[in-house]
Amino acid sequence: MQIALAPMEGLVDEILRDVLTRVGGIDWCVTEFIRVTERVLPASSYQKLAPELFSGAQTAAGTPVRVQFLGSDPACLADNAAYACTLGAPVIDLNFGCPAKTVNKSRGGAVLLKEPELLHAIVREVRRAVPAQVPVTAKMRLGFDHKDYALACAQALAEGGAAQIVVHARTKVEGYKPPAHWEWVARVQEVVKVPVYANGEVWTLDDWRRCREVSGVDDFMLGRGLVARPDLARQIAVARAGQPVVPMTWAELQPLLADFWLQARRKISPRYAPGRLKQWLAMLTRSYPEATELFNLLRRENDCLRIDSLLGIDFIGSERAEQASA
């Protein structure tokens, strides 16, 4: 069994990847998608969206990080994938699931599920371009506005050379509305020989158990559920091992939240750092009543120094200490 952290654009950046993988239970994670259009992107693009490439292609906790691309030009995607491998990408992942309208309008993400033959061509060309030891994987939804091509799309990906397929068990039109159609994951696994990961609507340990029963697969990708409950992957791993599960308490989560804020302060403009903190806190309110209280305190606060005070953090002091030890 493997558990992966989903590549959620605008949410799971390198800061949140670092914090969540430190909790444990996550076998691998994926960068936010790197949009490819007409040229090979420079190293600076990877420094922004895949900075872990420059530190062994893993988070500080040692969790491998895959590089994800999004686009529709097989040759251009192949060239960029080959370049990413020279930077140390351990796995190339291809995004055929993004539901964002702006992405779909520019022929990227889930809209390509209307064209199984193009999916095959993209995976085939990327597979040919990257070293044999570097796996190529893919993430898909069940379709764009219907599920009629779901199995054909999965077969196209597998036959093109995808070593694994993550299936977000909804169409693009269904977005993130419950339910996720886990039974379709089982159908996909029936028609391909490569491992299939179930993704969608796994928020709790009980959700995982139901998803496993319905989908019949042992591998899972967790997205919003893991962001809202940072120890969900660890809970699943412990439960799978037959050991008692002890959920993470708010007191245990607070140091991670504080570190998230410190990293956001260092890496993100003061104009945008508060929004990143509020974004994560808003999702944590689903699992922690204390997060709701803190979110209400911070929701209208945009001054970083005042947020430091509310979190009990001495940012300036921590920066001085880090500089002194460098």
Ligand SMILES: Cc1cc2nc3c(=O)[nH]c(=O)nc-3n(C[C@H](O)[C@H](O)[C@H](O)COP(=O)(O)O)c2cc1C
Given for the second form:
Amino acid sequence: MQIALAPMEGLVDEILRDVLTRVGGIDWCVTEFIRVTERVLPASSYQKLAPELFSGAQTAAGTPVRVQFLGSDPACLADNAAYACTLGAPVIDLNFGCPAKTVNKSRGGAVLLKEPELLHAIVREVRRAVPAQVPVTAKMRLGFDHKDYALACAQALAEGGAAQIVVHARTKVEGYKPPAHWEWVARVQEVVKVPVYANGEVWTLDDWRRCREVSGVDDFMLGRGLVARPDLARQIAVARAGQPVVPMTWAELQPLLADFWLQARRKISPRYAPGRLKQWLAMLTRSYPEATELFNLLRRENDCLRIDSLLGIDFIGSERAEQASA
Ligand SMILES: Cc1cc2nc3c(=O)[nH]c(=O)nc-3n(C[C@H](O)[C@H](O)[C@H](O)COP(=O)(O)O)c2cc1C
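After the form predicted on its own, can we look at the form predicted in complex with the ligand?
Every component of the complex follows; first up is the chain already shown.
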């Protein structure tokens, strides 16, 4: 059984990948989508969206990081994938689920689920272009505005050479509205031999149990649930091993929150760092009442120094210590 941390553009960046994979239970994660239109992107794009490639293609906890591409031109995607492999991408993942209007308008993401032959051509070309030892995987929704092609799309991906398929069990039109149709994951797994991952609406251990029962699969990708409950993957791994599950407390979460903020201070401009902290805190309010209190305290705060002091963090001191140890 594998548990993956879902790609989430604008939310799960290198900082959150680092912090969440340190909690444990996550077998692999994947970058935010890298949009490919007409040329091979320079190394600087990867430095921004897939910085782990420059430190062994894994997070500090040792969790492998896959590189996700989004586009519709098979040859261009193939060229970019081949280049990413020269930078050390261990797995190439292809996005066929993005619901964004701007992306879909330029023939990318979920809109491609209307064209199973194109899905096949994309995976085939990318598969051909990358070294044999680098798996190509795919992430799909159940369709664009209906589910009639869901099985044909999954078959097209598998026949094209996808080694695994993640199914976000909703159509594009269904957006993020519950429920996720986990029973469709079972239907997809019936028609392809490669492992199928269930994805969508797993927020708690009980959700995971139900998802496993309904989908019948053993592999899962967790998105918002894992951001809102950072030990969700660990809880699942512990439960599977038949051990008693002890959820992470708010106090145990504090070092992670502090580290998230320190990294945000270092890597993101002071203009945007507070927003990132509030974004994660807002999601944590789903699982921790204490997060609501902290969120309300920080809600109107945009000054990094004042946020340091509200969090009890000595950023300047920690910078000095970092420099001294470098
Ligand atoms: C803010 C946000 C950004 C996302 N960005 C991506 C992305 O870059 N690539 C992708 O394949 N899916 C993306 N997704 C979809 C998620 O990977 C996942 O399929 C979806 O959130 C359902 O899983 P969940 O209910 O566990 O969150 C994104 C979802 C959200 C909420």
